[in-house]
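Consider the single chain below, provided in structure tokens and representing the form predicted alone.
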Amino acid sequence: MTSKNEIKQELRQQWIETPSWAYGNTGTRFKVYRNPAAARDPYEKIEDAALVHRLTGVAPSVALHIPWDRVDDYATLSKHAAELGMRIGAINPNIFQEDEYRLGSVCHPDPKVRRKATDHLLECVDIAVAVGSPTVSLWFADGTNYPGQDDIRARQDRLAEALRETYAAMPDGVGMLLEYKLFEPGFYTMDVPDWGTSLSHCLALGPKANVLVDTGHHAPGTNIEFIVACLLRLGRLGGFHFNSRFYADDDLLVGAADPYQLFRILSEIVAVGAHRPGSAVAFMLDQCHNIEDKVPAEIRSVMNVQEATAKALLVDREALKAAQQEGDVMGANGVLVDAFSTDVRPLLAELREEMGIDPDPIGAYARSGHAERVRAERAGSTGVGWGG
């Protein structure tokens, strides 16, 4: 069984991406809620996630959004982020605002539309050379909502024709992701609906190219991880984006929702070894704050998926093991209901405060008077992000 020390150590390496467009202004379908103490460019956006790592000690990076988060001079943002002590993580196009896109962009029956989309693709991977990036992660809205619409397995061809030249493109040090959503906006169909569709192109890429696992873009009842336990026996489990879900891509506050099902997620990585930075698993969050206040809600999902991880580390493994070779089910469950019980917090606490932080970063962070500031400094803006 794992001691508590063994615990504290694996969780010292743990490394959480934030995301640039948790700090900018978001909505929903209905509406953005401007939020006075939003981020208004991607310097802004990159203080706030720094602040985030001041406190939680394990978010060092931040993904960018392109074009939300387009600017003239990327060694300049990236000089910016490591006087932070951070550093630029994913690249993210965005290849669903633009009305050319209504129906799609790789995967649009117009070939100039495709080779717009595809353009920008390539753009991003010059941006993650620029800003020392080791990895574009892709999500496509192509889809149709209707039969007959488009033909589904030409679209398909379109798709790999782009992920083609956009994986040739790629340097050494620069990987591909690969993310899937089960529906919208498409809702007859999307073309990269689900991890068997995203595994597909991934092997016909190459190694370089990985799956991605948004967890709020399943359907009800999905086993997600059974599905992380698959692609992590075949070393196709790029990373995640975190998030939590109630009916759909809710994209609400990572171990909010089933806090139990993202212990089962984290106890299949764990269980490889997978957690640690030199794996090729990449923790990623994806969420929007409508309604929260952005830096304190990143603060808390970066402590849900640490405790998450705890807990996992808690699992007797040589129990577990033991249970199941032996056709125990009831002692095999109880193994990971036992974990999965055990409160974590007094040893995250003791680990914040060997590492240098405080051991309450929520209350460090109401205590700061950052709130109160960047309202003050922002107030008037609409912000960058969705609809920003």
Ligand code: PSV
Contents of the next structure:
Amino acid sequence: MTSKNEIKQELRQQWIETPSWAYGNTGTRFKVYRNPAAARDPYEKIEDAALVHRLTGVAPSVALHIPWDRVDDYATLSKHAAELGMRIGAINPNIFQEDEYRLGSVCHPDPKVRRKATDHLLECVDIAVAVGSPTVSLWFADGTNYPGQDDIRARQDRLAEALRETYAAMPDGVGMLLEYKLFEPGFYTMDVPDWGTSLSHCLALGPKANVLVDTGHHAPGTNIEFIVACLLRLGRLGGFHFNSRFYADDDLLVGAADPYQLFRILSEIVAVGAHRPGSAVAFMLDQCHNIEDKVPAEIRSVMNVQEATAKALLVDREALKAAQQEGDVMGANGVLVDAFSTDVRPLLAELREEMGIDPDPIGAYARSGHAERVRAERAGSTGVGWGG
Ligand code: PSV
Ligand code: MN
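Compare with the form predicted alone: the form predicted together with the ligand:
To see the whole picture, the full complex is given below, headed by that same chain.
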């Protein structure tokens, strides 16, 4: 069994990236409830992400979404991040919010629209280079609503072409993630609906393109840890967008809906050491806090991933293997359930004290006065992104 100190050593190195869009105003299609504490621009989003990192110790990078986070000078933005002890992580293009994209972006039937969308992907490669980010993370809202609306195979060809051009523009040190989503906004087809479609495009592109698993993008009941295990086996799991879903792509706090599922996913990850920083599997959150306060919501989410990882590290792998070999069904399952049922909060509190941070990050946030300060400073903001 792994010793307590070894487990703490693993957890100390964990790297969970938070998304800039978690800190700004967002909402559903029905309403954006403006939060007076919401960050107003990319600089403030990075400041909020830095606070999450200061209080948790394991969230040292922040993903950007372009154009929500477009700035004139990316060198100044990454310097701002560095001064706060942060790095800029994945660059996420946005090719779903302009009128031209009604019928799709890179899969659109009109080559002029495809050109515009591909140019934006290329712009994001340039931004990744400018800010020193290792990742361009692609999600396409492309799809159709009605049978016959467009040619399914032709759309795949158009997608492959745009991906090829983008991949060819990526210099060494920049990788591509291709995210899939079962439905929405396309209700009949999505052009990248599942891991099989994503994987087939990644395999055609080359080793720098890998699959991104957003935990909210599956049909109810999908066994996500099975997908994770298969992608790990093939060496093509590029990373996660962690969040929770009750119904569809709810973007709620990771670990809120089904902590056991989160543990099962992390258990597959830990089994092959893919939780370690050099492993090429990026741990990212993709959440929107529409009614809850944003910074504490991100803190809680980081802690939830950390707790699930700690439990996965507690799995007695030798006992598990022995039970599996012997065909001891209940015994093998019991090893997992024992680890999941362990309260790891005292261990994490101890770890935080050793790292020189408050053992209670949520309490520390409440005591920091940040909420009151930014509420006064930022009140009246129109925000960016959905709330813009
Ligand atoms: C799409 O639902 C998605 O998961 C993609 O990752 C987008 O970039 C992100 O949400 C925007 O919130
Ligand atoms: Mn996502």
